[in-house]
Each structure stands twice: as structure tokens, then as C-alpha cells.
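One chain comes next, on its own, written as C-alpha cells: the form predicted alone.
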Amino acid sequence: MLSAYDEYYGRVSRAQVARIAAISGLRPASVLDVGSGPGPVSLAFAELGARTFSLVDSSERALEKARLSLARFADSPGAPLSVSTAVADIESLEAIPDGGFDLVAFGHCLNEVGRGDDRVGRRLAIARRAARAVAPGGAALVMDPATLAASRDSIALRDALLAEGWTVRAPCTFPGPCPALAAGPTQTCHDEAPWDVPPEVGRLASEAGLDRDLIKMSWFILSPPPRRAEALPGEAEPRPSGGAYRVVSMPMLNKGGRVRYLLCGPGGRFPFSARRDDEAARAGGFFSLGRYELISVDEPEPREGGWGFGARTAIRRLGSLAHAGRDGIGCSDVR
């Protein structure tokens, strides 16, 4: 069970920590992997160039299994690594280790803390321990699972953890409550994306009748308080600041003909609309924008509860997603 999981969901992991990293432009050195399985988190930082690592699980197998990945990968030329592992259950006080870690990662591993009205407050408490293991300038990497449920609970954390003094690096754009939560129970905000589906997953997932043509999460990147100031180990993206808005949806075709994206930013959430046959629109780049694109608007059109596209308005595309296509965040209205 442990092998299959590795070879399904690990490569799943893998490709959405890869993700994370194109998106916020993270690259740690050193990496505290909490609730690490058989390691793919990891294994994925260190394809994206991280050498130190202490791995937590509460099994031991699961540690054999990451050692043996890492392993394996530091025998690549030039890739010498530094790996420790614990056995530790994530809730326990020696699950997190005093120490300068650039990056403390929960992979798909708090929202299996809990299932009453506690949940959040649990998860909450391992997230206030996590802080004296980040170093200055480091953060901690929230990943979750992109289900309703999921998916709120950890906008729900996000929210705590910014009322307690954290600040969000990444995705979101803006500083407050997330206006998706605060939105109806119906209402989320997760990250999806295409992917090249590896041979064995994609036999796996027909097995299993599973649709794995996309990799979703709901993830964030925040920093404990007061360490903020700080950039993150090759942080290449633009900090919003302004005018810089997220695309946080698909585009939606309305009644009235006109297609919308919904934009987050220091406004909040709200849409940003063209008539479908607007051709100025259409040379402005509007109609190819994609999920989880950074974006300024200048000059957009005032409307009801949003903005047009009008004849003086401009789009201006910011950070490593520009011109990605269908990549995006994904922000869910469930029914």
C-alpha cells in the first residue's frame, strides 16, 4: 500500500510542489518536511536545488521509503544532500525541531489533523510550534488537498495564522481575510493546473476510475511573525503591491454576454468582464488569460461590483505565469 501510494500520489506531490515553486519563485536550501510520508515534498525540493532536510512521519517505513529517494537522488553528480528523519506524530512537541529551516512544508498532512469543531484550532497549534524552526526570512508551505472541505479549512487556517502576526508570501494578493471563505459555504479558492500525467499514474488512475488530468491544491506560503522583511531563498516574482491582481477563476460566459474572470487583489475579490465579440479586448490579451495569472488594469471600466474592459484599458501581465495558458488557480463556486 505504501509503494502504491508512492508511485501515485508522490508523482502527484511532486508536480504540485513544482508548481509552487514556478509560481512564487521559492527555492529553500534547507527544508523541514513535516508529515513527510515517503517523501515527495522533499524529493521535489531537491530537484529544485535544496540540500539540507529533516523529515518528520509517524512511520518508519514511510522515512525508510523518502531516505531511499533521497538516496538514490543524491547519487546524482553534484548532488550531495544532508537528510535526518524522526519518527513523531505532527501534533507531538518533538515533532518540530528547533532550528534555522528556510522552509517548513506540511504536505497534504494537516487536514488530516482533526475532524470536529477543534480541526482548525489543532492545526493552528502545530503551525505556531513551526514557527521557531523557520529561520529569518524562511516561511512555512501550507499544501492541502483542493476539496471543498479541505480546501476551506485551510483558507480558514491562512485566515488564523494573519491574525496572529503572519503574513501571506504566497499566492494571495490580498492581505486580508480571504473574501472566498467570507463568500457562503459554497464558495473556495484552490489552485489547478494541467500536467503531463507519468505513464503510471495515468494506468493507475484508470484502475481506480480517477481523473488525474489535473493536479489541484489549496496551498500558501506564510511567514511567522516578526521575520518579514526578509525575501525568500530566490524569490523571483514580483510582490503584489497595488495594482497587482490574481486571476482566481476560469472564465465565465454571463447571460448578457459577457465573459468574466473573478480578480483578487487589495480590493478584494470581484470580476473583471468583456463582451465575448469585443475585439479590443481580444487583441488586449483579455480572453487568453489563465487561472493563477498576475495582472495589473489600467484604466479599467467602472461597473457594477467590478470592472469592464473599455476602450482605454490595458493589461499588463507580471511574474513567471505570464503567457501560461490554461495554468491557474482555480476559484469554485460548488454546487
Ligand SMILES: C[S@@+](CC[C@H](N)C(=O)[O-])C[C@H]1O[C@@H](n2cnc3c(N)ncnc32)[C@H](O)[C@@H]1O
Given for the second form:
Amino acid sequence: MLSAYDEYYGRVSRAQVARIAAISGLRPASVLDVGSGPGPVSLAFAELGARTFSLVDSSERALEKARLSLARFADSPGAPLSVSTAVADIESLEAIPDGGFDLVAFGHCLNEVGRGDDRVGRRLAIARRAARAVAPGGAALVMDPATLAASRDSIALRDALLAEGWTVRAPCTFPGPCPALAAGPTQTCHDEAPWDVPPEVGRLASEAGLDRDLIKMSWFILSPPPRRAEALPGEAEPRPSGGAYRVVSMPMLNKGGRVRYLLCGPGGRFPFSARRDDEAARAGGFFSLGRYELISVDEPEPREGGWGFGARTAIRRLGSLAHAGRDGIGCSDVR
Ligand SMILES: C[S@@+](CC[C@H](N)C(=O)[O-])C[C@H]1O[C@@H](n2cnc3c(N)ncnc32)[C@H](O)[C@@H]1O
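In place of the form predicted alone, output the structure of the form predicted together with this ligand.
Let's see the whole complex now, leading with the same chain.
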């Protein structure tokens, strides 16, 4: 089962970390990998240049597999790694060491902590302890599944951390409580993108009868208080007066013939639309916007509680992920 996890979901987790790094510019040198399992999150950050790792999990067999994978990676020229592992319950006090890690990563493990009404509180307690392990200027990464329930819990944790003075560094540019969570129990926000599926994963997916042409996840990069967040590489461009907005939906066509996206940023979460035959919008790149792209919009037209693409409107693409691709709503699969 562990090998099956590593061969299948391990590769999904690695692709997810690669996408998060592409969107956010996140490039830690040292990583505390909490709930590491067989180590795909650490391996993905090793591929991105990290060299110091501390992994924590309740399963010694998973940690053994992680040590092997990282040792294999370390054999490649120029990749000496420092790796330590510890068996611990991540809710225990000793699970999270004090220390200066650039990144404390929670890859698909916080969602496994608690099922009752106290689950977000229990996850919050773990994240609070993680704050001690984050070096000045560092961050925590929370990566959870994209299902409605899991992503709403993930957002609830984000909001609880913000209420305690944490700063969300990516993907949100809206610094307040998540508007999607407040919009009602059927609403959520998650990342989703086409994936060039590795052949091994494709084979396992077809044998197991799983759909696998997208990667989907909820994720947040957050800095603990009281440090002020520094700009992430890739977000270093000065923001125009309108601010930076994340595209948080697929394109949707309404009965009036307008294509509409949801944007989320300093002004909240609201629609941005254009007529589907609007040539200026086409030339301006409106119809090729992808989920989780970071944009600014010059001179949008106020419209229906949001913005329309008008004659003087211009879209500027910010950040390092130029085009996230088309995607679709719906997530029958966990991730
Ligand atoms: C779904 S796997 C995620 C593995 C890897 N981080 C990833 O992103 O693919 C969840 C891991 O969290 C670990 N885990 C869950 N609850 C835990 C707990 N309370 N204490 C320690 N480890 C825990 C499990 O043993 C498992 O290895």
C-alpha cells in the first residue's frame, strides 16, 4: 500500500508542489516536512534546490522509504542533502522542533487530523506550534485535497490563522476572511490545472479506474506573526493601483452571451466578464485566463457587482505562472 501510494499519490504530490512553486516562486533551502509519508514533498523541494530536510511522520516504514528516495536523489552530482527523520504524532508537542526552517510543509496531512467539530481547532494548534519552527522570513505551506469539505476546512484554517495575525502570501491577494467560505456551505475555492500525466501514473490510474488528467488541491502559503511577510520571488513586480487579483474560477458563459470569471483580491471576490465575441477582450488575453493566474486590470468597467472588459480595459499578467491553462469545475477525485 505504501509503495502504491508513493507510485501514484506521491507523484501527484510532487506535481502539486512544482505547481505551487511555479505560481508562488517559493524556493526554500530548508524544509520541515510534517506528515511526510514517503517524502514526495521533500523530494519535490529537493528538485527545486532545497538541501536540508527534517521529516516527521507516525510511520517508520514511510520514513524509511523517504530516506531511500532522498538518498537516491542525493546521489546525483551536486546534490548533497542533509536529512533527518523522526517518528512522532504530529499533534504531540515534540513533533515540531524549534528551529529555523525556511518552510514548514503540511502535505495532505492536516486533513487527516480530526473528524469532529474540533478538527479545525486541532489543526490550528499544530500550525501554531509550527510557527516556532519557521525562520524569520520563512513560511508554512498547507496543501490539502480539493473536495468541497476538505477545501472548506483548509480555508477555515487559513481564516483562523489570519485572525491570529498570520499573513497569507499566496495564492490569495485578498488579506481578509475568505469570501468563498462566507458565501455559503456549497461554495469553495481550490486550484486545478491540466497535468501532463507521467506514464506510470496513467497506467495505475487506468488500472484503478481513476480519472487523472488534472491536479487539484487547496493550498496556502502563510507567514506566522509577528514578522511581516516579504514579497515572494515572482511577486516582486510593483502592484498597480488596482492591485493584484487571482483568477479563482473557470470561464463561465451566461445566458446573455458573456464569459465570466471570478476574481479574488484586494476588492474581494467578484465577477469579471466580457462579451464572448468581444475582439478587444480576445486581443487583450481575456479568454485565455487560467485558474490561479495572478493579474491586474487597468480601467475595468464597473458592472453587475464586478468588472466588465471595456474599450479601455487592459489585463496585465503578474507573477511567474504566465498561463495556468483551461480547467473545469468539479472534483469527483480527492486530488
Ligand atoms: C496522505 S499522506 C501525505 C504524504 C505526503 N506528505 C504527501 O503530500 O503526499 C498523510 C501522511 O500523514 C501521516 N499522518 C497523518 N496523521 C498523522 C499524525 N497524527 N501523526 C503523524 N503522522 C500523521 C500519515 O502517516 C501519512 O504518511
